[in-house]
Amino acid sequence: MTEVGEIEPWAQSGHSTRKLIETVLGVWPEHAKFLRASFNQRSADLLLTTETIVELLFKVAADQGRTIQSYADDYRYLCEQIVFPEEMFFRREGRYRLSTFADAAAQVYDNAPLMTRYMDGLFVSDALWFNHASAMNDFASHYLPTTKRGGRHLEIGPGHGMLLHLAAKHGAFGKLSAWDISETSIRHTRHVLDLLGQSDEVDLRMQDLYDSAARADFRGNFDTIVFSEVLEHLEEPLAAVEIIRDLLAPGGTVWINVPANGPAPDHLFLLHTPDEARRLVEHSGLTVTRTAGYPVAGATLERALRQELPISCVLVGVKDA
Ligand SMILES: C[S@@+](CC[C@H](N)C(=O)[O-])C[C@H]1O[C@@H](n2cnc3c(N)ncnc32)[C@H](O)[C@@H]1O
């Protein structure tokens, strides 16, 4: 319990972001102590980042007529329903529960109203939790300001299309592409571009990344790339970095994120480290020439490896030119 008086280590951030927290304490007040390990440590410009996230998620919000406290609800059952259970398992086990796509499919992306708490409980996450936030600020603070102008960009998988708005808003670049099997995920990110009034210029697709038509007809085509939170979805990762590779323009670059230690229940590919993970882009080719790793709320880098808690492994990939 902090005490009456104290001030709170979100007392910094901005006006949207205490409001998020301050509901989602009204459906979770044993949720504090979480927050507080994961806000005592944000930078100036990480908490500028969680406020850029949490305004764009009540304008989503607003938009669909929804309450930010039905997405408190949708986090708090992510936290608890989805990801926990997954924990215990993996704590106990060593091991993500499911490998194959098939099985994913099957109990998480096949159930529509799943997906949708999960997703939304992903949003929030992206904001209040240590790792996803500090991951999302280094592709918006770090890996953006690098990026070619007027450059052709893609992210694969989107998903809720939080960083492919951030994408658009940044305004540099001449083309912006998206690529994603889930009808649930396409709708998403129409709706966060449409917000900004940019989905018309937009080449947003289902699209398999696996399809080798695609692989083909778009080789040597992409000057960015966007890998965040889907490598880890995936039963062949080395051929899915390998194929970004064959999509990427001579001197390309490719964002990576991907959780190491990170149980959910879509996650197949379980990594233990960012070495591990920068063994793997390296593999395919690419020249890895920056690495991070954002650790849980509340667990400094070397505690995390050493425990095998979730790690957010940031990996930036050049293809030669
Ligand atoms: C967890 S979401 C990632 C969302 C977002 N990129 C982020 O960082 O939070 C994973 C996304 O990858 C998509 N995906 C999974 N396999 C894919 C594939 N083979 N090709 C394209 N998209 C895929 C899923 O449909 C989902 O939208």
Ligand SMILES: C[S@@+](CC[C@H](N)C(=O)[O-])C[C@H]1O[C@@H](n2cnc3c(N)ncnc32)[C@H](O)[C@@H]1O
Given for the second form:
Amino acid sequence: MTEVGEIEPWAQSGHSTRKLIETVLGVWPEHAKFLRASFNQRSADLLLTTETIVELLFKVAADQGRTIQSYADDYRYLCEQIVFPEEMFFRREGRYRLSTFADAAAQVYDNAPLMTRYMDGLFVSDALWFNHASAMNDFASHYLPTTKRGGRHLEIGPGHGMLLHLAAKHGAFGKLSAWDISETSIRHTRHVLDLLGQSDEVDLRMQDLYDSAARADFRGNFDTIVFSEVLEHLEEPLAAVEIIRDLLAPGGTVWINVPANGPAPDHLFLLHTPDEARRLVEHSGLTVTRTAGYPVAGATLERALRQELPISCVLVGVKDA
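Show the other one: the form predicted on its own, since we just had the form predicted in complex with this ligand.
Only a single chain is listed, so you will not see partners or other molecules.
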């Protein structure tokens, strides 16, 4: 319980972020301790990125005629009904529950009601979970400023479109592309970009990363590639990174975001440390130039490693010129 006159750690956040937190606490007051831990650690640039995420969430909600409370309800459902059981399994067994894409499709992806609440809850988590928001901020504040002006940029698996939005907002790329294997995901991403007035800037297409014939025309074609929260869903993660290496132009870079110790009902590939992620990327033939580990709210990286708590692992790999 906050004492009278005590300033909450999100007080310096933007208006939309404060409104989201107020709404979440309205449906889940017990979550205040977690949110205090999450916002106690936020820098000024992280708060700005958080506000950008929440502003997009508000625009999408308004376009859909939905209330922010409905997103808050889905966020609580995500935490308590979707992620928590997977965390308990991970603690008991030391592994993720599923190991094949077919099982994930049957139990998660083909369950439309579950997927809707799952994706909406994750949208909120990108703002409220320290590790998720920090990875987004790493892309916006650290990676984008280093990219080649006029370069050709690709995102594989754009999800809700947040990173594409940030890339387009950056305004320095000569061409923006995005690939996904799901027509539903493509429609969703296109709708978000339409809402933001950015759809004309992005070549958005259905493309299977593992389809060698379909991707043949794109070898060596991209100066930058984003691969965020995709590796953990794959049965063959090394093959995916090797394909990304082939898609990069000489000297091109890839920004990868993958969780360690991040159980979820559709996560298949388990990493325990950022160093394991680095070795995977290096084994693909890329040179890793930067790594970062963003632990779950309230934990230092050292404690997260020791206790196998969730860590968002960010890596930048470069293809030799």
